[in-house]
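Here we start with a single chain on its own, the form predicted alone, put down as structure tokens.
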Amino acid sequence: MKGSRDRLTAVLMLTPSLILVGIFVYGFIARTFYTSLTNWGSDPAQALARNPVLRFVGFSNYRELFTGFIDVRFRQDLVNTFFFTLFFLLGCLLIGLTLAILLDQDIRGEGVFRTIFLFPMSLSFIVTGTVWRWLLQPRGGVNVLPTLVGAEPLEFRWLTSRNQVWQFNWQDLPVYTGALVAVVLAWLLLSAWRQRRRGRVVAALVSLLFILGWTVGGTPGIELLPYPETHGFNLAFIGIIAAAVWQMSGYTMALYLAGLRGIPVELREAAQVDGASGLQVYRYVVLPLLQPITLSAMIILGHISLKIFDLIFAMAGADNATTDVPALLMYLTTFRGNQFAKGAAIAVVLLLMVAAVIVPYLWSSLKSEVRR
């Protein structure tokens, strides 16, 4: 009787929150997805009408984003996001781990150094972007540092450079996607083989062979564009990556430091007794135990990098195409161009990108909790 009453009380307490979340989160997501399937904004006369007449166009907005002639900026934005996420993650993880290892050596004044390293995280991206915009001015800041030693000032355009490296043809995207899927399937195959799960081994092997054949065969039947379209890493993103890493590496340091302090001292001493050097202790004992910390940091930082908006807006402005990202383009498309359907399509693509990072992590975490 008491258990039923407690269950009813819990349901009554949670119902208002569930209703609000259902309306203002999932309801708005559903509305955004529906909007992306219409032509809202294609007709200027209907864009800001009180009761616009909308026509269902299916996935044509998504097709235009990935294959349309005028949406080349969106495709470059996806490439910008990929490189930004890659270098942002590497920079934060490497610097954060290095700082955590140094602070874990029982140095004098550890609290002071820890506060200094964590301080940038307390700032908003707007403040960080404003400060780093001053530092990266073409005629001042970082570029004039060589003059302190009598050298010529730098001429690098940190936020406006149009030079690109590591260029590739957008038509080859299916090949790169197939190669990435093949790597993931190979990893799943290896994991299933180690766990001796024959069903998963067979499924992963068959899928891997299919993807490899499809990729090596040149992805038949898929032609994104009828003409070459090159994209690459814009050097103007170097300054933005530096600012983002400066702000978030302290957070990664805090995560790693907590993980290091949670490793029993006996494990390190046992490894040293067995003849392991200091480097081998970190390689074979410490770093493997820090894998959950690394995964959590990658998920959090990846989530931030995919949705990055305010830092780039403050550093380079909204109209600087060389440092554009999908979130910024969504803002411009929706609220300046009044192309609400296409802006909603960009929002849905962003949602899927974030979900691809978050959902597997949540599923793995919930699955491990159920096993416990």
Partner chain sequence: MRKFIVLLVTLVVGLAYADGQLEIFSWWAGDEGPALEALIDEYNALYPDVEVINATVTGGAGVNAKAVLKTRMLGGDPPDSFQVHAGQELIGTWVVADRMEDLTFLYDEQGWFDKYPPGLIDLLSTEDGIWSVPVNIHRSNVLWYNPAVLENLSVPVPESWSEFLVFCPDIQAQGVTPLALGENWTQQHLWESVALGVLGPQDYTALWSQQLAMNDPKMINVWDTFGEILACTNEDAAGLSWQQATDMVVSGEAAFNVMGDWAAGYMNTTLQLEPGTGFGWAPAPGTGGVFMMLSDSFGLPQDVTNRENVLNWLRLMGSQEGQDIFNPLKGSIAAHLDSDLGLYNAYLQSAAADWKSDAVVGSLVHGAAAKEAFMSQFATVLEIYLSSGSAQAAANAAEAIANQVGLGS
Given for the second form:
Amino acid sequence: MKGSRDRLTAVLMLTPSLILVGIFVYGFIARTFYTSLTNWGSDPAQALARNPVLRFVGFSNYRELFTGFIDVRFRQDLVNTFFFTLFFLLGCLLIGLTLAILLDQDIRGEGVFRTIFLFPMSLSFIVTGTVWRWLLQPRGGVNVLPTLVGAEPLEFRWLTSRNQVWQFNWQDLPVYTGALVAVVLAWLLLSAWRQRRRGRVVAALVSLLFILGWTVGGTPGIELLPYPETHGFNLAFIGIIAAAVWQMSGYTMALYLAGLRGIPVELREAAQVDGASGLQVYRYVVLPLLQPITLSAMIILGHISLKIFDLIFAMAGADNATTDVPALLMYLTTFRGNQFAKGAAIAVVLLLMVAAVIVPYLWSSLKSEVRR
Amino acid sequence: MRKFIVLLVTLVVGLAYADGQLEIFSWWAGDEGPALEALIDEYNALYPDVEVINATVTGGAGVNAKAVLKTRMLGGDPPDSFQVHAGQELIGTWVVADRMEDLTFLYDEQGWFDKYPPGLIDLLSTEDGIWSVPVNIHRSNVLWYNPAVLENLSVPVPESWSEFLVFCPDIQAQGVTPLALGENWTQQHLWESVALGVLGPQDYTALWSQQLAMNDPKMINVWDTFGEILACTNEDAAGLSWQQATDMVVSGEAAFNVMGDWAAGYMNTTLQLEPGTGFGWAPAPGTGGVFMMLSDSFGLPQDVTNRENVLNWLRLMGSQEGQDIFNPLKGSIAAHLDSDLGLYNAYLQSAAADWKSDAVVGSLVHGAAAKEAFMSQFATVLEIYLSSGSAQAAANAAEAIANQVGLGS
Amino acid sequence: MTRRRGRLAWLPYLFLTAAALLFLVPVYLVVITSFKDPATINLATTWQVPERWYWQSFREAWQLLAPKLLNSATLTVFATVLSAMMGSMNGYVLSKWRFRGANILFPLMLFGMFIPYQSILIPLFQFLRDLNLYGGIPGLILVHVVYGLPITTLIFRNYYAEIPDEMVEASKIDGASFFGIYRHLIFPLSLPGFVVVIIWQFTQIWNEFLFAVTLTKVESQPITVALAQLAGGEAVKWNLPMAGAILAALPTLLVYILLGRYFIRGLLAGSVKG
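Return one more block: the form predicted in complex with the partner chain, after the form predicted alone shown previously.
Then the entire complex follows, led off by the chain already shown.
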């Protein structure tokens, strides 16, 4: 009997936390979602009223964000986030992995090196942003470095350049999506072929042909915008990416290093006995074993980069349109533009993007834990 | 640890019994700070028991401060008194939301009705009352230059934008930037002077009541001219503050700069330059005889804890003495009509004379002309122009936003 | 371990040293700029060591930022301790008193640490206003405790999972109660767990910006907001923000250098599986 009382106590002790998280996470998200379906902010008399009277308008805020003429900035912000995430991940993973492998060579003074690579991680994005803002001043910092060896200073406007590369038409997005899906399907087809699983081969082939047909046929059924709209990668992001990689690549290094240390020595030795060279050991033994770590790192870094806010705020300011991201736009839309409902809609889109990355990860890692 | 608990207790208690405080919220930090500090010193001398909290948020034209102010209001913790531009920024944001207290009684008590220009009081009023006390008048459409530099370049002060565009290549050929420009909001600031210069005061004013459409052919002309002018500016504009843009003129890196007359305060008070010799000024090209005004004002939000302290602050700020302490340092002219012009420098005396004789229009960027909902989205219009380079696209976007927010109503 | 043979042994050192120098470039720039006389700062001499070391910037930055540092310290200490204690209790329950539904509740709770806080910001305002907690440090402490719960719970849960269940069972048989087991068995073993959690929460809360900038007023501003203000202002004298950046970074940097081992453990724990 006592055991069941203790069990009750246990649940009771957990309850306050559950209630708090329930309200502060799920209650508030629900509330934000509701707000995003109203017209809060479109009538100035209600925007900042003490008890605003709101009207339910359905998904019109979302429709405006994705198709509205004047919300082009939001769509560019999505593109910005995509490229930022891509290069930030690549940079962190490559540098992190390289440093970890180098440190794994039985290095004297490993502790010192590790401390140096990891210390930016302990700083706040605000400190990093402040420092890099100075480093990337248009007529100072990095740009005058060449003058130290007598060369001409660089002219690049790190944070304010309006140059855009890899431009594409927003209307073509379905085509790119189709092509991407086709590539994935082709890969599935190939692996099914190798494994000689006929059923899968047929299924993959049929869907591949369907997607190819749909894509080549001009993606019928989907029209994102009634007029062409160009988006691309803003070069002004290069500096932001560099600062973010500087701050976070030490973290991936630590993850990889922990992974490398977890690989049994016998495995590597066995490979060497079999005549594998140092490089081959890495290529065929070590790297495959590090794959789960790469996935974890991608997800942790990915959700950070989708949410990125403070770094850009401190580095380029909230107003700098060429380095804008949805998290900043939400802040500006809500608190400067008084468009609360639209700000809430941006926040919901942001949340969905993060959830798309995080939920499967939480799901799979906890499922494997239960199995264990 | 004890220390922290003590601090925490004082904080909590301080929130509950903050009778002896007055929190003044503004964006007058850094170089714009001394004027406000002088006024606060005067307040402290008059009311030594009140602790004044000078809450400033950096960022020119209040770009950051306005966001922070809204978080304060939403959080139910308004500052005791806050800086707000006279006009739509006050009326269209805070008065319509029923957040301000009517100050008509204060105007009666202080006899202010005939101490301020009637047109200015109109900007602060609705049918239901008067909602703030103006502290100054700034002019937005001023062209700044360094006389010595112009002489070297042998370029005259342009009287119209087309004249400026004629000289632009000459100036560039001499290795000097024709027009210094700064970050985002200063580009909007330049735009409003270009619009006024191209359209003239009637059409400019007609924009804000939607009597002139934002996509009228005249507006296409404005955007095209704006584009040509942008080609005469420094490439690193977006990374510079307005002071750094002003610095370019002072140092001779640039020939001209369009900025509000707080630039005179900066050059005179901070850089110690003499008006007339150290720096010169003229109305922005094509805007001679027109005074594009903005006015900083302070009001009394509802539900503040220190109401009496705020009223005393407003009494001081609205008085002739208070305004003559503040404005010579700030680089603006007093809103109060009894102001003693002898205290002001040569630039401000000339501005005061223009204020009396010129046609007056309101500034867009600084809250006087249009609803804040339009103004805050104007950045998007500018962004569309800068990224697409299409005057038509920008004009269409402006018209769409004007319709969306009901600009004319 | 693969032992590098002979001739190429220096190669990793070369790369590592080069990388380390690159990583330290920003540090070099911050330090020299913060020690320069503002009058001598100009863009062309950015990289040169100051001719005369100038300490005044630190005094000035200290005067400006000391109250904000104190705000941050108060906030961080209270929020860290509270969230660590609650996390320890939660971790204990979730690892040693598994009940039905826990496998659903726990991931739901964990999700809270990944959300972009923009998505709860607007209701958070209304909530804090209704509780009369907006604008001050107590409100901010509450917010940080709540949003810190998922990670502290996670770290303690994984940490306590290492304590053999048999020990708990044995205590139960000996008649120890829920709290008795916590006090006499679990808590005494918790010190390393607390160190990891406290370091993690300390750096997170000290470095946080979004809540700090939206939920405070000037008197209760934490250091990150004050620093962003200092650097984001108009005509910036760069010596001051650089000195300020050093002051703002020092506490977390010291924690990291002194307790780096645990810091890394916290980092790794942040990737869910631990």
